[in-house]
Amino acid sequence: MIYFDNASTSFPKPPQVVEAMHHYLTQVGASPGRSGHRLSVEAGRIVYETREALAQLFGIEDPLRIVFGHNATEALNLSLNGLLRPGDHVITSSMEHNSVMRPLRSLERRGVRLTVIPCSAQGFLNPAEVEKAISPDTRLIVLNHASNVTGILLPVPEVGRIARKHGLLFLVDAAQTAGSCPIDVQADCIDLLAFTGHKSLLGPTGTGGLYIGPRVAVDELDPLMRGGTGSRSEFEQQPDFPPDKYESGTSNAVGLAGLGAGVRFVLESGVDQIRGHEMRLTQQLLEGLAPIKGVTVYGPKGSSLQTATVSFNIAGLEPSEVGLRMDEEYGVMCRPGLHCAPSAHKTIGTFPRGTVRFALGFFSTTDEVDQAIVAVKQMASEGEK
């Protein structure tokens, strides 16, 4: 089995993460927070341990900044929907997600106002064209950091300090390049960072959060969800502080054990070598899909631009066939479609069609990327048939 779909989820995880996730079940159990037990305050502790990685992996100076949450999604809608108010202004690219562009398509039939900025056929955005988009009303731009079908990493750091010129809030959507690529929330100018645990941070799945910066006032962050957080208990009405604001009900703990052993991986092992790694055999597979005759690369089409996600069409052969036979009659496992993100696939000319994904990740090797070369070029011969 060659796992190539590490752009969805990643796998597989490192033994530590199922570690960590079977010593809480069989040895802590309990719930942070919620008492005042050794069980409950080791719980507490492991939660604690995964925010101070966390905040140590992004630059972040106060780890109780960092909310958790079941996944990316989760943290884009708390920053969508809890900050923008009708007759605001936000700004994004046309390469979005639709984690982003549901909660904005949404918020825009309720009175926010959306630009959309278009990027070029190979996904690259123009940061002058979201400086010229900006008006009296802008509040929020907010842009992913890689595409989830190209894996064309976005002007983050210039679209930041054009934010922080213009005094604009940025959020930045980190759900393919946390883990993989590096991110400082203070150098990029990121006041909002939503993160997913279970791709390159190496967490299991039902993991991830937000981190919300000193630039964003909390007062004005509605959460998405009220009721019990185990602190100002006395109270009916929620806490004004975070984490607590956001963290209502009780925690994945389990899976917040296992996404803190994910990121104790990420950073004795580091980010750099994950990076060096990943482009290496990145470029090692676009140097092998370019002379196929038949076979369609999109994106930037260079490992120092992308992340280690390539998106491909093969002449004569639908998407999901090739992603069908990929796995039956190859052992590749990749994901065909449009990836939960038209908006995408329009800006590179993939809509409706879709494209056939493959995703590497920290674990894959050259030997895979050869086999999966090889795999593409039979079927790319047979299409030509």
Contents of the next structure:
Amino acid sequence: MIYFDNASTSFPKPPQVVEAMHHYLTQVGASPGRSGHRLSVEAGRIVYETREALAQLFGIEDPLRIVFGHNATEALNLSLNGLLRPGDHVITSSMEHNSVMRPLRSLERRGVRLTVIPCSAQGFLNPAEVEKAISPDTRLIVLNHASNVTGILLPVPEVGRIARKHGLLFLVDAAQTAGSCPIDVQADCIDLLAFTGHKSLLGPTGTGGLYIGPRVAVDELDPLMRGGTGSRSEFEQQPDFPPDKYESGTSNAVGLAGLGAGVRFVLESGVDQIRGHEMRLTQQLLEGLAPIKGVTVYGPKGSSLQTATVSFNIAGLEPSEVGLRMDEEYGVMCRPGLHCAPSAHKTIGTFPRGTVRFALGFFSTTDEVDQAIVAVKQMASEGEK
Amino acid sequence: MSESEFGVMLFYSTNWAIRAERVAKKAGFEVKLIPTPRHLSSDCGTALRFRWPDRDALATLLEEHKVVLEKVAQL
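Okay, that was the form predicted on its own. Show me the form predicted in complex with the partner chain next.
Following is the full complex, with the preceding chain placed first.
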């Protein structure tokens, strides 16, 4: 079996992740931050250590400015719904996932003004176009670090500097890059970083979070939910400090134990090494697909310009058919369709048909890429007939 | 050592208590996280017990690490 759906969820996970979750469930078990007994304190420590590991990975000064949630979608919803008010203007790109587009379209109906900057057919965003769209009511720029459709890397540091220059907040959706591409919130001028645990951070599903930088006033960012936090329990009002303000209800502590182990695995492996491995495999895949007659590859088609995600189509075959046959006949797990990103597919000209997406990961191998290329070659030659 | 040689530090959140414990232990202080004594707070959280003579040095260290204290009391 060849698992090429890592842009959805990474698989397999490092054994340390499974061990950390097993340890939590068998040796710790308690609610983090809800009591003073040793098991609750230990659970709290495990969750805190996960914050520390993430802070180290992203160059974050204060681990308590990282708030946990289920995934990047929750972090993006918290940022957008918590920050934007009627009359505010927000700028984004046409390569965004629906986790950004849907909250923004909903806010638009409630009086937030939205500008979507068109990207080129390869998915490139011109930072100068972003700067031109800034007006006196602009509050926020939100940008995908990398597209989940074509893998293209968007110009985060350049747009970050533009946001800073104009006194705007900058929110980055790092769902596709956290753990596999270098991210430094200070160097990249990132005020809000939304990440998920279950992709390149190698944690389990149901983990993710948001970094809230010092330029974001906590009293201007409303929580998505309110409730018990284990702190300031004498008050019926929500605490006003992070992370408690944004972490109501018992957290996914077992998941966060696994996420911590995943992030430490990433730190020990080195993001540069992970990126290097994935770039070599991506280059191999791109070079293998390019000469195949009937195959169209989308995106920047250069491993230094994208993540390990490659979208393509085979002439005469629907993406869904390719996906099914990849699984049934070749044992290749991939993802066909629109990938929850209709705007990105419109940008690259593949809407509503969609594409077939191969998303490699740190545990993918040269042999697997070779086998997948052979599978595409065979299917394409049949499509010719 | 009698009980009066201990003090406790209270925080607004367990997250801060855990950070305080990590910082203090790294610097060699003898500390322990305990349930917040009822007579000091009705909160359901965790407090940091420490040796009372360490109180100034510990408070300075925590301030350097931006840990916000809610209350300091002798046991």
